[in-house]
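Have a look below at one chain only, the form predicted alone, in structure tokens format.
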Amino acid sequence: MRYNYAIIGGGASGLMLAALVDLNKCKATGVIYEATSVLGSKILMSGGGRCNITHDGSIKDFLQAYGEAGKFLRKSLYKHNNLELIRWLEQELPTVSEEGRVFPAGFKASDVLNFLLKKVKSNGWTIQSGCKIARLEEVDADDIIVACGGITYPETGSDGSMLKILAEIGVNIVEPRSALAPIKIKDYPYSQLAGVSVKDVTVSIEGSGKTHRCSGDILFTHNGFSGPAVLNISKYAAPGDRISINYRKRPEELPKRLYKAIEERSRGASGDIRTKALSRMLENDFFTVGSVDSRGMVTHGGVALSEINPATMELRPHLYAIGEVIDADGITGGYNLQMCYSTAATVADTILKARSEQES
């Protein structure tokens, strides 16, 4: 059967733009392929469980979340934001706000997950699991909308087959890698710290003659560094880059713990400790990148932004890209469902014009 449409991913942004476009009003047919057997399996996962869903924040302070990316962002962003998102979900689904993050009222990411698959199937999509698209080819529909994720889980889809398949017909693809990420370190030395955190400390990510800086929270693991400073600067670290972590604080503000594994590593070769090497550790206490957890709870790369027309996210005449699939990705805080929303919304804007106008 041809359809009208076609969702290539059935996560986050492919459901999202289902549940935005009823087909039943606009005479169309339409077609979500997922490629495992469990739609939106991703959308479980965020975070923690619980579903961070957008921020409620100035929508104009977003786009500094996305780094070089904002700028692309800007015009879904602006006229899909984070208030319309909340508006939406609050038909049928309350909402919470959580130190700016906002989560579904019972914070269970399933809330969220069956909002969106009752408005698809009321909106009259044809699902598809089970059924991985080799090329596109395959795909029988006037209008194909690519929504398949990233790279970082690929039990849930997300594997990068589809990003394979676009370069194949010449879309500039920019590596993707994974980004929100814990970052493991050489020589480690301080496992025995895992399960500690410290507030509000600046990290720093130098490599390739650059230097990137983040501040926030960490969280010492049993192999590395994690937490919302970490995660958020992952994506501009690679094994051999130097990162190095300023603590920000006095000595009888950190923790005991941590402040005597500094001191250890402080000591010279007679035991004594080094009171300069102590004071320079508080401040740049460097170490070496391992590697990056694969795992990352985003993707970073995937389509060019420069192949993509930013106020209708057509990359080729009658096919789309939105979502994680595209070269975009926020810091924590919701904002990645938020970016997902509005380029889902957008896409959505162009399918519903163009059946007004089919109509008129």
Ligand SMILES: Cc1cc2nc3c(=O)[nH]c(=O)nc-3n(C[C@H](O)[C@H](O)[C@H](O)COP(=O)(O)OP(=O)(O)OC[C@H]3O[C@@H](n4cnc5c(N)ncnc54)[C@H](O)[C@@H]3O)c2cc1C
Given for the second form:
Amino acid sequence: MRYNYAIIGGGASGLMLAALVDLNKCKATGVIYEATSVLGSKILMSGGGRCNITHDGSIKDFLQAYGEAGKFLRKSLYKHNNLELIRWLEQELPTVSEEGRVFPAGFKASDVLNFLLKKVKSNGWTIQSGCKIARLEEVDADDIIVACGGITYPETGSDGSMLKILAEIGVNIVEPRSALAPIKIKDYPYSQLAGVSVKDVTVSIEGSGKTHRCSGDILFTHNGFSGPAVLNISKYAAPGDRISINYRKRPEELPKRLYKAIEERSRGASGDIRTKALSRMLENDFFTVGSVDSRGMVTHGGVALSEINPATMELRPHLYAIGEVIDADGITGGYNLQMCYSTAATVADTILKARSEQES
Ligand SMILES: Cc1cc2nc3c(=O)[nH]c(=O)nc-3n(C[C@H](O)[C@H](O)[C@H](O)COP(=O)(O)OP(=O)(O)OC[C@H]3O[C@@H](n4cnc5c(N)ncnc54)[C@H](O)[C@@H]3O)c2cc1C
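Shown: the form predicted alone; wanted: the form predicted together with the ligand:
Now the complete complex, all chains and molecules, led by this one.
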């Protein structure tokens, strides 16, 4: 059967789009092809099962959360902002805010997924799960929307295979890599500190002639660093880069175990504590990146933004890309699901406008 609309990928962005387009009202047909047997696996994982759906505050402040991609996303974020997403959910699902992060009031990611699935079904979409698209020619539809996600957690179905298919038809792809991920350190000296966290430090990554900085909390792990500041900067890290931490604290403000470990490392050959080395390390404790954990919460890279019209999310005539599959990713705090919503709602506008033009 030929459909008017085919969405490839039944994750957050694909489901949001289908939940926004009522096919009954616009007298159209549509299908969602989902590779796995489970729709919305990453929604269920999000926010540790609580689903941090978006962030509070002015949408203007969102742009910087996406780094260089913020400029590209401006149109869709401004047109379909966080307040709109919250209002939409609150038709059925109250939300709450915790330190700026917005969650469903019951703190259950499954409530968000159920909200979407209910709308998708009542909007008349056909769902074909267990159907992995291997070539775009397989899809018999007037318009195709690619919502295939990134490359991390491939067991959820987001395995990056669609990026290869798009590359074959000439779409420019920015090499995808794991982001919002812990960083493993080469010759890590602090494994005994696993579980210790420090508030409000500055982490810097230096590599390929560029330096990136991020401030926030860090967590010591058994093989490196995690915590918001590290997760948020991880997309810039590559093996061999220099990573340094400025603790921005006086010695007595640091956790005792950490201070002791730093003190140990600043000992000279004769065993004496070198005061200058110690104070340098408090401002610039540096290491070499071993690797970035492949199980990042998002993917940095994907369909190059230069290929997409930011006002419509059109990639080629009748071919669109939304959500994590595009080369845009945000910091932690609900920015990634907001990006899924705003890009999906932008395509929904295009579909609804085209349908109403056809009818009149
Ligand atoms: C552990 C974890 C926690 C997270 N927490 C948060 C959070 O609290 N807040 C937040 O904003 N973001 C969070 N994120 C990120 C957010 O979940 C994702 O950015 C978002 O779900 C991406 O949605 P998507 O629809 O673009 O892609 P995905 O959710 O990855 O969905 C893509 C779908 O496409 C399907 N697919 C892929 N290829 C094909 C194909 N060829 N044919 C058919 N189907 C295909 C896949 O099976 C998958 O179901 C988290 C992510 C993880 C992993």
